[in-house]
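Here we start with a single chain on its own, the form predicted on its own, put down as structure tokens.
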Amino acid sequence: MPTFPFYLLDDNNKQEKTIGISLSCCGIACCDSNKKNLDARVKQEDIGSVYDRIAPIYDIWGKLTESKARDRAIELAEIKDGQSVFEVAVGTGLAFYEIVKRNPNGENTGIDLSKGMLKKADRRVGRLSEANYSLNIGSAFNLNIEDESVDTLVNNYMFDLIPFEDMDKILVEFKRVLKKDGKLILVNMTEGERFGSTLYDFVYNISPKTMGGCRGVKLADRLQQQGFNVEVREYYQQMLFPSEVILAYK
């Protein structure tokens, strides 16, 4: 295969080091070696500010690469009226305000780490006639709500920014709110398993923030681990940005 020559720049335009990049059938294999050890590499504390930056835009990314797997978790959700439905990480509000337009007697509550997306967020859902909800600044690691209170979990391209390490610490909080039975929904990006997923892989070793800071995850094992009942789990690929859409019982 032929090989070309690929500069990664450190974050003063300096040359890092050289790779080489060799095409293969999904377009770009430099990375696939190593695909399924990429950890998290942009801090925790730098994600509000990362998608601050990145909320004017994100809709547009949103629609174009995830608007698949979010509507197939809107509909595994099947979220009736009167329900308590916890979004965590809302982002721009895209799930949000399908939540709440099907639950406008119930409980709808979205926390996000960004001001920026959560603005958006407010203002997308404020358009419903009837939007009984509540938007806050809030963290994964610790929910604000009180023990089996929820009746459905929605998590949307989280875990991805997670590192591996932190995964269980987040998966006991979410089973901590959630009712018996309560049922948690997942959408991340994943693995890559068909033509130019690995893409995404390139993008991210090059420059995590490019990303959003978000690498491939798969959380099946990881729920079933922790106790979880994973009824399903479908790879969903839009414009080859991999993602998967889980369905499970606490």
Ligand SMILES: C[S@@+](CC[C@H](N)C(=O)[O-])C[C@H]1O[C@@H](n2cnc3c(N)ncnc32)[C@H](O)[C@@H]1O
Second form
Amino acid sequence: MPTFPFYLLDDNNKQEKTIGISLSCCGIACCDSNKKNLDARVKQEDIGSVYDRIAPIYDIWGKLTESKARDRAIELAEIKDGQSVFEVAVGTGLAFYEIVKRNPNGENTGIDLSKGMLKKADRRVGRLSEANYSLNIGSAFNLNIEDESVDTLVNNYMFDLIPFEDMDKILVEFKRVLKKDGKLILVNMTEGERFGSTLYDFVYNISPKTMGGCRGVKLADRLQQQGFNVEVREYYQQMLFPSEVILAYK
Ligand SMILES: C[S@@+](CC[C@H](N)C(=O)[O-])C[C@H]1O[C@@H](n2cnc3c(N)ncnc32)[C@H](O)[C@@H]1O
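Structure of the form predicted together with this ligand, given the form predicted on its own:
Expanding to the full complex; the earlier chain stays at the top.
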């Protein structure tokens, strides 16, 4: 199988590493030896500004490649009016709108690192006639709320931006704020399992920021290790983009 070398440059145009690209039966396969364990390459301190820039066009991407997984997450969340629901990394509010709509008398809180994304979320959710919610700048590493105060915590397409070594810190924080038997709904870009899904690893390897810093991750085992009870893990692929949807309980 022919393999062609590609030289990846870091932000200072220094050669970072070399990957081989081969033509395989399923199109282009990225043969980076780290393929199954790509780590985060956009620093957390840069995420706010990266997503401020992406905010104006994010919904197009979100609807084309992520809507099936996001819709399934809302279905699994089974939000009942009156609950306390917390969405971490709320983005432009694509899921938050559905949450607030289903929970007009409950408590709905969304946080994100990007002002630009939050502004769009506020505009979207503000269109609801009955809307009880708050949106704030905040980080998944420190949720700034009381222990055991949340019925359902939703977090979509954020762990794919988090370095592996930091993931457990966030899961510990999620566990802290969830009530006993509280529900955790997670959606992530995941490792591709079907035809063509490695395309996005290929793009990420060349330019992580083009992918908004997202690479495929798998969270179910890690959740179990942190003491969550994983009830559902489903794989979705839309426009070749691979996602996992997870429902777990504290
Ligand atoms: C790919 S977008 C997903 C947005 C939204 N959850 C959705 O599904 O449409 C990733 C979002 O995660 C946010 N984010 C990344 N790291 C975060 C952190 N540590 N705390 C809070 N938000 C974070 C980014 O600012 C961005 O809005």
